[in-house]
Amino acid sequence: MKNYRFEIAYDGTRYYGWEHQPNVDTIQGKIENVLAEMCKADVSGIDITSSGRTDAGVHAEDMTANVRLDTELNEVGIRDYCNQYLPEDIRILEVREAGERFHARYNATGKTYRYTIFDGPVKPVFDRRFYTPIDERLDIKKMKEAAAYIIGEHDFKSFCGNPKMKKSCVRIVDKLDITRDGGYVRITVHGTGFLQNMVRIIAGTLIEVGLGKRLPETVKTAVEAKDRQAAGYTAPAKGLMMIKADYN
């Protein structure tokens, strides 16, 4: 049985996350059951391991992932096989084999993740299932007046959609980054790790301040109260789209 690395893309509207669940569609589900087809085995025996579980509707341009597997196929024909038998909205764009102690999640150093708004008039057809539509054009120089505050290593308590979280809060976000495109207004924002739900909770705060509901330097405030009442909105699952994971 070897230990294989994935490299996934999916778009995860119509999935309730990447971990499986009983009785709905997750994206670790749909995959662990074609490589259980694969290898002829029982599914109970698949576990693979994703370097960060996104929540139902987010998606993911390059979801890195690790799972043992004992099977005949080289890496070209597991990634051909899975292709083959899944769903059209998750596709396996690489599979290596990875080194014995190699997991997606413990190995981690970093993760990327990228929040897409479109505040223009026309919203476009084609892409309205990975951005999150506002009404109103946000004013990205004071939403990076305010990302400044978020930026550095604090206790991200605010920002973290778990109320019964008892581990630390404590994160490293080290770049965060506004651009506007047109319509398209992209939060791309990277740190060591990040809790439940805080991408979007950033997102979400962001937007307010943005749209004027409130001031830059609340935004501090925020992150000083370790209180999540004093953050913003949790923004729409649908525009948060997953990057890439880093590793040494």
The other form holds:
Number of protein chains: 2
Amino acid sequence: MKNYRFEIAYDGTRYYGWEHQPNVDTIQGKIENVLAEMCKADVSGIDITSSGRTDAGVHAEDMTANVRLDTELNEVGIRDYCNQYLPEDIRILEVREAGERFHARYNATGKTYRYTIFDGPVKPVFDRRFYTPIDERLDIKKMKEAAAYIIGEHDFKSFCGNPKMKKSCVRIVDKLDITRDGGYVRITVHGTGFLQNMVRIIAGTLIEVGLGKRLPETVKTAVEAKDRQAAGYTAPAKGLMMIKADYN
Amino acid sequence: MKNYRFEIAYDGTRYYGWEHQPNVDTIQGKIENVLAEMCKADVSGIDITSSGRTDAGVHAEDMTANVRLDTELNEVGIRDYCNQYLPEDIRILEVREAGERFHARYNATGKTYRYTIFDGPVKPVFDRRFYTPIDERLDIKKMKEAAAYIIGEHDFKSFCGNPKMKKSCVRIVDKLDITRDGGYVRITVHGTGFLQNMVRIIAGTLIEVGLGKRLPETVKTAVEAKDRQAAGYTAPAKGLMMIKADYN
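Please give the corresponding structure for the form predicted in complex with another copy of the chain, as opposed to the form predicted on its own shown earlier.
Now the complete complex, all chains and molecules, led by this one.
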């Protein structure tokens, strides 16, 4: 039994998120089924842990995970076996043996997510699953002004999608970049960790600012309020991409 | 009644090609239905003509078409009406009034197609609908050697997918570039016009050369044979993209 580190890419469009659930397709469920087959083990004995659990419809460019496996296959053999049997919207990019104590969630020291919007008049066809279409042009300057109120260490309760959250909502967002490339507006956020729906609520709030529906200063108030009602809407899942997690 | 020039992008994955057919979804059928609705006309009176008829599963980055319409809407209004009612895998990029005699097929003086292959060990997830996966690494040098035999004015009967073709198969291919970018191998072809499946048969033949299944010189023989059996297989539709047509 060895501990392996996996790097995984997926198009989350047709999945009910990362975490396995009965009777629906999830990324974790698909991968664990293939690994169980590979190890000729019962699936209940296979437990792959990712750096974070993405919601239904959210994508990942490079999701790190770890899993303990008993197999004769080497690292490339494991990767290729998985890719042969996984659906083509989930790919194992790399498999490496990891230290016995490596844990993809607990050892992650930071994470990068990117939220993509397209606000031009004609929406691109080929990457349409990976951006959120917006019909009016966003004011990026105002969005950047608003973003400044989010950067830093805050209690992000206003940006937490779980109303029953009992634990601390204090997180550090140390980077929040907004760039425009033609009609593409990309919000790239880096932090120590994120609450449920946090990036999508940040994106939704910034979209409201960009559309002129709220002033940048209201984002300061929203952070301070520690009340979900004070922040903006939860932007759609399809625009969100997990980029990568950091490890020491 | 004015003649309009349309520029159209589409993801052909779920369509039975450009040309309308009863009881199945086609690009032409979808667009004509929306235009008929827009003009409050019967769909039998709407006839949009493209520079070429793409096969089922083939995509277009910029397909030029023309259509005569009786509408009060201006060019942007027509574009936006179409995009509002078309499925999101078909987008009207631009609408312009064209001269009365402009004909997207007859006036096209040349066309560019691109065929995309991915031959790396881990297939990319996000653009998976737009390339053909190949499991072994292609020898690009050999493919370029073979491509030299295709360039020029030839009777391309060996590269015609229609066995009942009665008309001349003489065409000019004046450009056939093969490039590699990581695992992506792109075959870009420009010519005066193309026979049915011609680009896919050129791609299939070059793939066979790249895999070492046939020697580059056999492509010379294949051209000379004027016999479909002498050329390679028809590469899958999903890797093919109509790039653009040229007009004077």
